[in-house]
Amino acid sequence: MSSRECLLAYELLQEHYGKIAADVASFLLQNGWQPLRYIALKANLKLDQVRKALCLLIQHKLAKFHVRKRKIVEYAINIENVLSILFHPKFIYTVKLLYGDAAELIVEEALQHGIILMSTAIKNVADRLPDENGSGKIEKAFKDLVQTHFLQREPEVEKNEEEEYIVPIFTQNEADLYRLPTLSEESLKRKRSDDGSDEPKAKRLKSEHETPSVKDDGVYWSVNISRFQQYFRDQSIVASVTQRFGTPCGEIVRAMLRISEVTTPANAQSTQPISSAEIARSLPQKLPMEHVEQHLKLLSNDEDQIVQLFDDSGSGGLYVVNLKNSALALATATVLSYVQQRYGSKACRIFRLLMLKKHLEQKQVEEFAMIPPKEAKGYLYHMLAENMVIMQEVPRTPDHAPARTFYLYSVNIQRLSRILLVKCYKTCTNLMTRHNHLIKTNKRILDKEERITAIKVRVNATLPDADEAQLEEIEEMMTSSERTSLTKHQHCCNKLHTAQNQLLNTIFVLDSYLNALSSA
């Protein structure tokens, strides 16, 4: 974990959860697992403030805890979930495209609450969508999100009263994370509540009729971040294959990923083996079997090995999408794009040559790249100074004399991905800081625009037939210079948001590649 990650996490937590929660998280990021009282003492905060901040962070799955042998509960920050706050708008937009407005609001409610009951989510969404016909459509959207694993069931918690400290114990099996409450669970719960009730039967039936039709069984749900990351990874792979091989190949890879999207674990190296006949049946636009097999052979013979032949027995054979090779191909393309934009096309040619040949001397680079020696030397030293290229000394004699030493240049994609990821975190922090500075600088104009908008809404509500003169008079409350400053502010904010969205794509590609290497 780098200092840039910690700084970005602090900025995100301060913006969304306040300064106290950010201070507690920053202390834990710097010191690792720590108990409650030690955090309060060293962070110079009140014990109650630290307790509330930790409860908030745990509820949103941004912090975690464990119990030591001496019955002391220690806390730490889940840095991956904290950094995923950057992708929350993308989560919401993705669900809206896939399942509609009701699912969008369900995910938004889940992100706002951290963990939430199914009935609470449906009730809140129904209040925000008065045009929906009851809660049936919203409940269906909720179940669709669970079935496709975008929402997951939170583990049940029991309290161990025998211990000196009440320790939560997780009792839910991992296989049940995407299981909706069944009728048997609901009936058992209703039976238990009825047996202990002293109310008349008619009154109980009336109260049951008034309660919502959704039964939760006390089960809480949360957003499955790894499932969203898997979906974004699949979209990146499809876009890369489509750009390189064309639309038919992209649709074939999309079909393979869609077939195994729910059955493939988040840290798997490849998808489940799929037959060519099953791939052909899953395509939205039917292609002849011969064309599907030709495209699969083309993909499997590519040097990147994104699609691999798993087994050639049977008709057509079985194919898999190698997720590790896909992550490497995307990260390599990102690094090459950075090198070309920063150092130029000739430097990118040298970089590609080093990737292909692994180790080369300076004279070999000049010959193979067909670049004048002076230019090649300048590009190599420039990239070497910025750690984009590695130089290794191979002495021929024990005295390490320069005249009798080989100087070999090489490239390490994994190392460069980490370097670029840290730079992306730094850039993202700078964008957020700049955006906050713009809002603070133009706060007076923004507040004035908000007041004018509120007045216009009030006038339109009370006087539906208001003439244009009244509305123009309201608009004139803001001077021309203020309106110019407001337009400039909005233009700068739009540019910052666009830059941040593009930066998030780079962060996701590099982070996915490094996670694939760590899970290998």
Contents of the next structure:
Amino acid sequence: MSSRECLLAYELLQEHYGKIAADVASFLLQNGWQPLRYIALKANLKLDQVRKALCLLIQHKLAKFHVRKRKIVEYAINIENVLSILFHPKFIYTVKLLYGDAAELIVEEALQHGIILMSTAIKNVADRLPDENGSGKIEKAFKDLVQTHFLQREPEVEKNEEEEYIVPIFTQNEADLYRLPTLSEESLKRKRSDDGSDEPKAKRLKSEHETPSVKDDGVYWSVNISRFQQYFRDQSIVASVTQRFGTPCGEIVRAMLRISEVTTPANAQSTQPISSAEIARSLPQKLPMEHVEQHLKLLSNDEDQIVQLFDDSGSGGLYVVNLKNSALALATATVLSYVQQRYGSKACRIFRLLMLKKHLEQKQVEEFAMIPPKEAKGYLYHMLAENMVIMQEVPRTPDHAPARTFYLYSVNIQRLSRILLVKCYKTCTNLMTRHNHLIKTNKRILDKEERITAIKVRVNATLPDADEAQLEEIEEMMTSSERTSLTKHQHCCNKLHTAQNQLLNTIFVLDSYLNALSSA
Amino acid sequence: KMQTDVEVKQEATIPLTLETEILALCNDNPKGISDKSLESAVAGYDVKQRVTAINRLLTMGKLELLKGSSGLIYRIKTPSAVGSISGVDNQEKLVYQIIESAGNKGIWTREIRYKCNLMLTEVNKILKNLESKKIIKAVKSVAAAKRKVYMLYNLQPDRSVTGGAWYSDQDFESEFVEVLNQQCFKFLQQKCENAEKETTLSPTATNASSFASSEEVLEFISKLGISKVTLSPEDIETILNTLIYDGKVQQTVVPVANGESKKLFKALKPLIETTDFARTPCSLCPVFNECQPGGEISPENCLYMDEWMEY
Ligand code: SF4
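Compare with the form predicted on its own: the form predicted in complex with the partner chain:
Below is the entire complex, every chain and molecule, led by the chain shown above.
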């Protein structure tokens, strides 16, 4: 793991879970599995602080533990989960779009707690949505989220009498991952009076024994990160197919992805095979059957092979969306777009040429790309200096004389995706740093604005018929120059925020490609 | 010998270009060309100029006059007939033959010397002599920078020597290539758009009519009149290939009659227009690696960010 990722992880943890948690995590990121005492000693923290930090991290599934030599408990960090904190706002927003406000708040609660009881989540959301009468609607939203796998059930603590283990053992049936408990009114009520869901897992063992009668107890839920990733992945595939082949093809691919949404595991190579008839049936805007078939045929002839013919024995044939090819195609397009932006279109031609022909000498590059020698050399050297292309020396004679050596250029998309991903992470850190810096610089004005808002709220509440003049007077506590800098501050924050959000798309595309590689 | 030298010096430029033109015409018509067609082909000159030029070419042994079915025809004289040229001695003949055998690919001085075993000064003298008599010519070769190769005067240099359509005087015309690259793309793009406008077409038909052959592209380019040289379909394919490397064009091969196949081209849209990463100032930053939070170059004091946040 690169130090860039560590830095970003540190920033994210500090922002969301405080400095001590960030310090503990960053120590673990640098040193791998470590026991509690050693962390406290080396990171110069109190034992209790470390314990609390670890509890917090474990509850949010950001840290994990195991037992070494049957007696030492060691801890480590789940870096993927830490980095996915970046995506939390996106998770929340997506769910809002798909299932509405109640679902949005449920996911927000789940992210805030790490793991949460269904009853707790429903109760908290009900408190925050006073307009929704009763928890029926919220409960339905919760169930929707589970049925579409955006929420998943946490493994349960295995009850063992022998006390032989020093850490709790968790078990889970795969079939139970999305099985809902039946909530009795009683369990909902009980939750209303007792809100002890913040206890970390390790401590939960005891309470389990005390109240075994409540069905909801011990059944915790968390946000299913990979399901969200799958959703984002599907969206980016549809977007790029639409971009290249137009809306009808985009809709066809969207339909295919949706049909196999819940049945295809997150790391599968392709979706399940789907017949053209089934695709035609699930299109929102009906197309003639033979058009659907023709689109599918054209899609499957594309060299990126996002859609593939699985079996053409039946009428119309069976098609799949090849997720691995899609990931590669999107990552490649991302790398190429970066090369184009940074080095210009002729450099990009050279780059793609190297992609297509694998290994070329400079002279061949000039000839194929039809770029004058001096210029081509410039591009190659610039990209070589920044690690975008690779040069290999292949000596024809044992003396390695330059005149008798081939210098072969090539590119490696996998390596570049990695490099680019790290660059994105660093950029993310930069944007966050700048944002924090802005807030620090404008602290005085921001505080003042907050005070004025508070006063306004109070005036509105106590003097419902305060006249214009009074309100204006309050407004004028802020000078016009202060107001300008406030507007400017907000503009800058928006800009940083938008950029960071957009950056997530790139991070996402590159990350899923690298994951697809490692899972194969 | 002296006499011809003097003559050459006395030549004005008009007859010279006329001579070259006539030779080129005869080269293009190896079976010979009638006086009539010759006359109309070089209509820009008067009779006297034409007659002088032809006579000179005949005396120099470059042309021969034959009786054809429909009157007299001029034909290019086969080079081996050089023996008959007056004032050429044996050494010159030897050098001539070496150059002749090199064909339109030409031959370097060094190789001539190696083959004829003469002194460099001698070879140079002979070459100069033959050159001034317009029996041979020197052509700059693109293959070996700045080196000249020799070939018979009336030959069209091979592509490997001139570099083909993309070179003028041994210089690669990269602007010309880029203009063609853009125009070819424009044509294919237009073709796609037109196909998409035809809403009655099926997806397969739309796709099929988005493709164009290199001949079609060539026709478009020729009509534009942007090329001074005549381009071949192969030249256009070289350009279309650069578009493939640009990722803007795709190619497919379709079978045509009697087992042969044909390449067709179509404009291709990218999967991702611009990566979102490129929207941040850091993605294009020259000091990206040096930048550290809290460092000398840092996001806190970054001017690129200032500028970018402005608008
Ligand atoms: S913050 Fe500024 S200096 Fe640092 S990488 Fe980004 S653009 Fe460059």
